[in-house]
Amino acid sequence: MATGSARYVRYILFAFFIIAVLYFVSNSGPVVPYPQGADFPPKGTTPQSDAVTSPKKEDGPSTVNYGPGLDPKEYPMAMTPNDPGWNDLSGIKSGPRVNATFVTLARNSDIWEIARSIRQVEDRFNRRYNYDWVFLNDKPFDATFKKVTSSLVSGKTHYGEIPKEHWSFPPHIDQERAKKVREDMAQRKIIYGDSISYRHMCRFESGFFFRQELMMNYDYYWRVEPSVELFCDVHYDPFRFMHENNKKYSFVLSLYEYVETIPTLWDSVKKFMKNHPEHIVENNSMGFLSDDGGESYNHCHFWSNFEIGNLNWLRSQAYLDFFESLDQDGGFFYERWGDAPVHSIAAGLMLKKDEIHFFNDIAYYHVPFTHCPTGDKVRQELKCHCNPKDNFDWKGYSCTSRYFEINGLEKPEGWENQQD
């Protein structure tokens, strides 16, 4: 009798312990970690088609559709202060993920930098979010960045090696000549003008990192080099941010290209214009790119060592018959072009001027500028530690005043008192 007694304790115990579970899942907000590839949507839900991407509308943002149970209207960001959330930065954020990726192109002996940069992206931001990571290399990754790095981040971490033909002079480059410019700019002294690996990183930034094979799992990416500096905290998802507003690429920093880097890049892009005028859409912002409406290029560009957008956009026929046009001209090697006026010139024709954002809320550092939020209460709002005095937006190598004129939108209070 008393065995029976104590049987049937043990199973009142369990039942309260599996009801106790129960609530406590009940109660507390999925977490969605972003999967990959083909568990995307969730295992468990039916695939929609617009799980992923999210449907274009010409007269609003974009509906976007996480899969059952994941209404992001139940989930809704604390984009200011006044929203419930705002101060809940510690724990694991809950509610869906986009199918995105941080990316970094790295060589081992970067490993200290890029550790420094992944714990300020990882406290100011992914610790919460748990975001995966990629790396790409043109040579193996040793032993020692892999444990380094694969300990820092919070997701997962994917390594990958560039394949030769996408760190490589191609076929139609005449090596003679590419030398002689390489010498010549030396002698000017042109920043990394007679750098071979420059040159070939600056070809892979502009036309084949978003082609990698482990790149091919995600649908939006944020660039990150070693030696970065976040001075904010982020108290929401940028990559949500971006899918839910139809952003397809973004910037935090902007100023003017080195003229003697590009001198006939601009006589590439009218080519390129005149052979894919489909390609050009209405309502660009050729205004932030040229003074005199596509004559010449002013060489304002996005600073593309930060930049989170839409993979997808740079794998659109529009993107990639552009970049072929470029590569054709051979100006990767015959002169010295960088991805970032690349990316900023691709995005300033064939994207609609709100389809790119400027990031004023994510405090970012690169040598050897900063972008600091303007404004003391919103400093102070997002916890900001860097010097509004070191703030490059507003000085006149700065084009980010163009970007803000172009688009119609009122610069921020005290921006007057950071022009010199």
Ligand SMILES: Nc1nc2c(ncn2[C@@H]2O[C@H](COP(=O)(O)OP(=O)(O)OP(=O)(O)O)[C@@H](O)[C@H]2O)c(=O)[nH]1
Contents of the next structure:
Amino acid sequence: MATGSARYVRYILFAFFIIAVLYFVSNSGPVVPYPQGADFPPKGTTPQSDAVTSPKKEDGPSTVNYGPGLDPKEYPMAMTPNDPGWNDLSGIKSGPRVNATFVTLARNSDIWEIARSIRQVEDRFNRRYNYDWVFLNDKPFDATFKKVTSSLVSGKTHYGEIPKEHWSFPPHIDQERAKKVREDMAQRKIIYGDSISYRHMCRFESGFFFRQELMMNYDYYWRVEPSVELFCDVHYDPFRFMHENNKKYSFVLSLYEYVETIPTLWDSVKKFMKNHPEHIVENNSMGFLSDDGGESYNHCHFWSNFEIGNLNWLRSQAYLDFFESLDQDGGFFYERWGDAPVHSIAAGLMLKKDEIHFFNDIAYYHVPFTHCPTGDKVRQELKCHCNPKDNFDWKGYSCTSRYFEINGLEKPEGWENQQD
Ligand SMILES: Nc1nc2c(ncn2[C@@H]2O[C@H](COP(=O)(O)OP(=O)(O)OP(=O)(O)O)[C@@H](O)[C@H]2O)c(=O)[nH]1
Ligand SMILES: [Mg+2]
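Let's see the other form, the form predicted together with this ligand, since the form predicted on its own is already up.
Below is the whole assembly, all chains and molecules, this chain first.
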């Protein structure tokens, strides 16, 4: 009997040993890069809910994670039709991904308009890259919004509710004065001049979207608004382009700001420049913003409803000091400062010229302006469906010529024929 029990104990120990060996074998092995076409980052590695906590990133240069085992040098991007892989537009693109997300601020009522935008961004680009998408709202997103958007986005979707203090009047604002301004602007028929929510939106986009809890998980963003259109295929990864070329901010359309909305913005900017000369960089784009060396603002700005940018730059001390200084002056409420001139002036003064990029090959529409790449050849290569006559770049009210001039860039062939 004793011998029989000992045999059973031996059997059990042996069985444990085999299970342990099997377990060890299945959980070790070489670290392999993500196979071509695999989820990247693998599902489950990025935050799933609104309640994500993440370590605060340090200011300064971005520490972009390309993912384990993926050397970007082994996956060169096809930037022109002659580069290998240019026509490879089917399936999931192999290779590294930048730590980046799309970001949309929207109301529940914007659902069908944002659905249209998402569909185009996915069809022209993201279905092959599967980047995440963060949605932000001053109210909770409803079930329909979440259901429709998450069914359209190929990456992960995250939904964040904006904290009250990022979407309300700061305590130093004189409510009576702000109200009088709105009444006056309503009488003068200034667009959105009487709107409180539009002002909260502009202040939020100027100073807070990049430090929302969900956004802290990323290094780069691409802003998408409701009812925008993308007219051409995007053959390469613009996030990777930004990172590998040290670009911090980018645009597709530029124009003159409606002066009635920003009468004292430049005075505030001059005050900031005086108080913080350490934040103003050499070789900046002052020539884009001013025709008299900084004395006055010429109202040129990059249109911020499209932006691809570096979040760590917006989270830098320089940008935060800039926003804080402007916010203290109260012009988001005593006037109607837009986030486009705020971002543009910041980029123009606190980034080097070559850190700002013009994406000629991303064709885009936001009512009422179109950026349609100049040149028949490029439009055919990119399978664009925009009408070249609609291209705003070289028309009188665009500032893109000025951008080309201050950067010493050659304008694309055929630009002269698109001036009116
Ligand atoms: N959650 C929320 N989002 C808003 C609100 N107002 C505007 N937005 C969003 O903020 C962004 C800019 O607002 P828009 O109304 O498009 O402003 P705009 O581009 O200057 O003007 P449009 O010509 O109307 O497009 C869009 O993504 C809107 O969906 C608001 O009150 N709440
Ligand atoms: Mg809009």
